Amino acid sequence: MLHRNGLVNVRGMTQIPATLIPGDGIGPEIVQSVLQILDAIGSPFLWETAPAGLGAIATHGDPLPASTLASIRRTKLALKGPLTTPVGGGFKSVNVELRREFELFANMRPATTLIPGGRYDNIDITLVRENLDGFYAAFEHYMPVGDDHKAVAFSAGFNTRAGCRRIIRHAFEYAVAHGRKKVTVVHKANILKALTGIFLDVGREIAPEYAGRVAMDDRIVDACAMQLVLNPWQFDVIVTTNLFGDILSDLIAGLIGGLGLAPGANIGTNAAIFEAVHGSAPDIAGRGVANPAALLLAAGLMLDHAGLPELGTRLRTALREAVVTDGVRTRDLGGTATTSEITAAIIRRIG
């Protein structure tokens, strides 16, 4: 039975329709791990499995089939394994196309220390990345010179005032909702005076609305990168443009141990897609050694988004206890555990 709020009643249990994209490379392995862990807490999701990426070309002739888009339109919620975009052949990035198709304007990338005692400890930074504009709009072309048809490469980016307002307000609202104290606007307004100057201007326009609740400061992107290495604890929430956000979020992931611990949430007005930030890692696919932590943390964000933060907290707590207290770690975290072993350890902690 489908209720007006999109929930489904199955045998007396309310479930939330959601699209599941297994992905490529290690995707199906870590997705299976996450599904097992979600089942252990009593998964609220009613999954529609949908193809995308390299594998979808073989079955549908398209890395982003119409049936997958239709599923996300129905459910408005998706968990996505890592995808491989084919090189050549005119195929665009599936991740970028999903963001554009569903206007997923905010890419949320929280980074929190899982394993204590490292070079950087007690990290807790959320990067809010504008997802649709900037240089990643990819208005690119070549200009021929003589016999060289690709002698000069051009790329044009854009930021709209409306888009800047939307993402910066989202960052401030996130800060208020999560008890954060400061939002740092990152830009390159000293050089890209129009393209990122508009971003800084909007930040200064919006910040007074949150005076007394959330402070605002700003950083030039290169200075921000340096300061993230020297003193990351000065940062709380960072909001920035598409290209800068892509770069800085990987840097921040390095502070907590790498992309294997980095979840991502792509949020739009009418849909949300959750994912691990890392790639499909085809070199270790099928070997049973992949770390499911990033995708599991993304599933935790998905539970938070669905209004079930207590279940998200249970996932994060079980992961921390398995990795830190029990010492069950995959190779990327300095251990020897397989995917199935860390999955079992997390499930034991859920009890």
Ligand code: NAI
Second form
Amino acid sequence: MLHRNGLVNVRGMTQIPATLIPGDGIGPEIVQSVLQILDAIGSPFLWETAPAGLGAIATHGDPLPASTLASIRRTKLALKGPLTTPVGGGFKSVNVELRREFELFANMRPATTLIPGGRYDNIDITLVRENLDGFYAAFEHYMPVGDDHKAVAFSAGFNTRAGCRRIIRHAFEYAVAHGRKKVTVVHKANILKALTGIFLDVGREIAPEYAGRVAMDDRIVDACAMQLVLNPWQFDVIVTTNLFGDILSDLIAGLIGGLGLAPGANIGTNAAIFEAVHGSAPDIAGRGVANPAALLLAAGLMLDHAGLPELGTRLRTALREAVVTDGVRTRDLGGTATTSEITAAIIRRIG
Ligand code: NAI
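Follow the form predicted alone with the form predicted together with the ligand, if you could.
Next comes the full complex, and the chain you just saw is listed first.
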């Protein structure tokens, strides 16, 4: 029976329809692992598996088939494995297309220390990346000069005041909801005076509404990168434009031990898509050694988003116990465990 809120009642158990995109490279391996762990905690998700990426070109002649879009339109909720995007030519990024199609304006990338005693300890930073505009608008072309058809390369980006308001307000609202104390607006308004100056202007316009609850400061992106390495503990919530957010979120993933532990949530008004920050890792695909933790943490964010934070916390706790207490770690975390060994270790901790 389908309720108005999209929940399905199957034999007395409430289930939440959701789209599952296995993705490319290590995608199917880590998705399989996460599904097993979700089953172990009694996951509420009723999956519709949908193709996208290189695999979908082979089966549907399209990296983003209409049936996949229709599924997300129906469920408004998806867990997505990484998708390969050809560098330079080839098809456009399916990730960028999905963000645009469902107006997923906020990319939430929390970086929290899981394994204590690393180069940096007690990191707890959430990066909020504007997900639709900036240089990702992809107004790009070449201009020919003489015989060289690609003599000059152009790229134009844009940020709108409305878009800046939406993402910066989202960052402040996130801070309020999660008991965070400070939002740092990151920009390059000294050089890109219009493109990122508008972002800083809007930050200064919105911050007074949160005075006394959440403080605001700002950083130029290059200085921010250095300070994240020298003293990351000064940061709480960072909000920034699309390209800077892409780069800085990999930097903060490095602070907590690498991409294998960094989840992401793409949030829009009508849909939300959860994924790992990392890509399809073609260098290790098919070898059974990929770390499923980032996608598992993304599934945890998906449970939080679905209003089931107690299940999200169970996933996070089981992962911490398996990796920290039991010391079961994949190679990217300095261990020797395979994907199936870490999966089994997490499931044992769920009990
Ligand atoms: P990548 O994130 O796939 O890999 C970078 C390095 O990290 C590689 O050495 C890889 O083996 C390692 N790594 C990544 N995830 C891992 C995991 N779960 N466990 C263990 N090691 C892991 O970045 P790369 O190589 O630049 O991109 C590969 C492809 O992925 C490209 O086509 C790119 O466009 C795509 N990509 C897709 C994303 C998405 O779907 N959201 C995000 C980033 C890249």
